[in-house]
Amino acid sequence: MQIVILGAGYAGIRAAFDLDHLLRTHGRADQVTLVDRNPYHQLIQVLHRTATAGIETHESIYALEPLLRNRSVHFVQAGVQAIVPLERIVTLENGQQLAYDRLVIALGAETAYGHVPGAREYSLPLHTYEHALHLRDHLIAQFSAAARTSDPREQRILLTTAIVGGGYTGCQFAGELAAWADDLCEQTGAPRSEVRIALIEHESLLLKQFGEWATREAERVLDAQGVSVYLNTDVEAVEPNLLHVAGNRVLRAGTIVWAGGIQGPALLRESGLPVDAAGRVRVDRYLRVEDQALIFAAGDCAAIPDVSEGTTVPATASYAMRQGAHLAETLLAEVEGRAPRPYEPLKLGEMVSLGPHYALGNPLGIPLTGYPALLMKKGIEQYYRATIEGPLA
């Protein structure tokens, strides 16, 4: 049986590694093919640290070749152009076509700009490794330019960063940038007193997944680091170095970072698959795409029902990883002719850093803040690294 997995993110790589191990353990020779446009697996949960030089660039990616060296997974480096369910093929951007008996879509997500004029053209996203590197280099250039100019107004604009979106990415990046600004100013000669960081959220809560307690704590911690938080603030348009916000107000910023949400890749809709309002492919409780017996989906590109909450499962790395592991078992059941078991989200909680020395989260539903939360977050990250580095990962 030919099993094709699209995407080497948290869900895709977990599905590929676990399925390869299960197939070999059961003495099967089914072929697993993993497809990704990049030759590496990127750790989305640490990209905010890459963008602020908090870690070495290589620490946020894993080259796929060494990870796959002792496995039977066949890797194809290419972007996905289209999925053709009626013909059971995937067309790649290099013109290659892959036939499949079972298909797993784990293509992650794209930055959602919410139809805000100019947002795509004049802001910087932070959703991929390449985004993080570009943003880091951009900030270094801005601070360096600020050190060279004698115009106070231009200097203020160059040293102002506006972050749109108060979710995981926005809050984590704001905290790291506030800390990095000290080093940046020392290295470039830019005046620290002129650095401004604004975090803009259109709803009344930061980190709304956690509830009001997290908003208040995040506001307190970020404010102490010099981050100005604007809640209930809609961004209506973006121009070069300029944000138009509700109430006919403007904010001039040399760096505008867009962390305002994600959406499913356009090719899902273009391939005729059922998608929700955010462009994520709709699946049932087995992670099987609706009306598609041979196609499954997981991770950020999938709208996965959470029956107990009456909503969809959050798009986070921890959920995606466990969905990939579940799909490996499901696919083994498929090739062996057994009925798969339904996916049930395991709610272990989430952790969010607010700079290099502070974090908050809700492990097992219990609010946790400060250094203990930071230690737990780092421990979780190290555990994940071990799961993909191990010989049977």
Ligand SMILES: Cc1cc2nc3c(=O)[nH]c(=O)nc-3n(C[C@H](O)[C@H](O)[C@H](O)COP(=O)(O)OP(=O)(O)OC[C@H]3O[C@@H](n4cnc5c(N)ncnc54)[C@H](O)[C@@H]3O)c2cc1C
Contents of the next structure:
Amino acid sequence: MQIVILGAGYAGIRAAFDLDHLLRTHGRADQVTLVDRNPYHQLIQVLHRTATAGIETHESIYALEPLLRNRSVHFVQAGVQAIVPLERIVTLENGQQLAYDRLVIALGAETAYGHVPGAREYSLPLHTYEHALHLRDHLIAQFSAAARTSDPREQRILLTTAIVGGGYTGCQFAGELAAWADDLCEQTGAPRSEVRIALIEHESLLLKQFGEWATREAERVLDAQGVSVYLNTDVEAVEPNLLHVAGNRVLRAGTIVWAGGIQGPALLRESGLPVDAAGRVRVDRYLRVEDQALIFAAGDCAAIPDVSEGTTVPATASYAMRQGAHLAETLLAEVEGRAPRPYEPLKLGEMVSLGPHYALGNPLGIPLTGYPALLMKKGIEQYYRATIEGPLA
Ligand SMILES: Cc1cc2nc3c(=O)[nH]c(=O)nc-3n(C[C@H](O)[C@H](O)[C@H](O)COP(=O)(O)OP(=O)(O)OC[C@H]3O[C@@H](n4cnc5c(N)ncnc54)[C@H](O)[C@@H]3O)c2cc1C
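The form predicted in complex with this ligand is what I want next, because the block you gave corresponds to the form predicted alone; please supply it.
Up next: the whole complex, starting with the chain shown before.
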């Protein structure tokens, strides 16, 4: 059988590595092909640290070639253009076509700008390695320009960063930037007293998936780091270096970061697959795309039912990874002609950092804050790295 996996992110790489291992140990010779537009696997969940020089750039990506050296997975570096279920092919941006017997879609998500005019054009996203490098270089340039100007108004704008969205990306980036600002001012000569960081959230909660306790804690910690948090604040339009906020207010900022949400890749809808309101492909309890016997999906691009909660499974790296592992078993069952097992989301809790020295989370549902939470978050990251680097990863 030809099994094609689209996307070498958390879900895709896990599915590919585990399936390769399972097929070999079961003496099967089915072909696994992994497709990604990049020659590397990105650790998206550390990109806020790449964007603020908190880690070396190479620490947020893994070149795929060495990871695949001792595996039978065939890698194709190309952008995916469309999926054609009727012909069982995937078309690539380079004009190539890939035929499949079973397909896994693990293409992650795109930044969602809602219908906010100017948001796409005049803000910076933080969802890929390239975004992170661009944002880091932009901030260095803004701070350097601020050090050179003698106009106090211009200096203040250059040193103001507005972050739209108080979820994982926005909160983690705000905390890291607050810490980096000290070094950045020292390196560039920009005045630290003029640095402003505004975190703008249109709902009444930061990190809403954790509940109210986490909002209060995140607000307290970010405030202590000099981040101004604005809740219940709608951004209505974005212009160059300017945010229009509800109530006819404006905020001038030399850097506007858009962390306002994610949506499924447009190509899923354009390929005629069933998608939800956020553009994520709808799957059943087996992670099989609705009405498509041969196509599965996992990770941020999939709307996966959480039957016990009556919702969909959250879009996080840890769920994506476990869904990839689950799909490897499902695909082995498929090639061996056995019935697959339904996917049950394992709720181990989530962790989020607020700067280099603080984290909070709910491991196994228990609220945890401060240094113990930070240690746990770092431990989870190290564990993930080990599973990627390891021989049977
Ligand atoms: C700044 C930030 C911090 C985060 N922090 C955390 C955290 O602390 N904990 C946590 O659990 N989650 C966190 N998340 C969320 C987490 O990163 C995502 O849930 C996770 O990356 C989803 O994994 P995935 O496999 O679905 O997609 P991804 O990891 O995004 O992988 C998708 C892959 O598909 C490829 N691709 C996409 N489109 C195409 C195309 N058309 N053609 C070819 N290839 C394509 C991409 O290059 C990528 O390799 C964070 C996200 C961000 C942005």
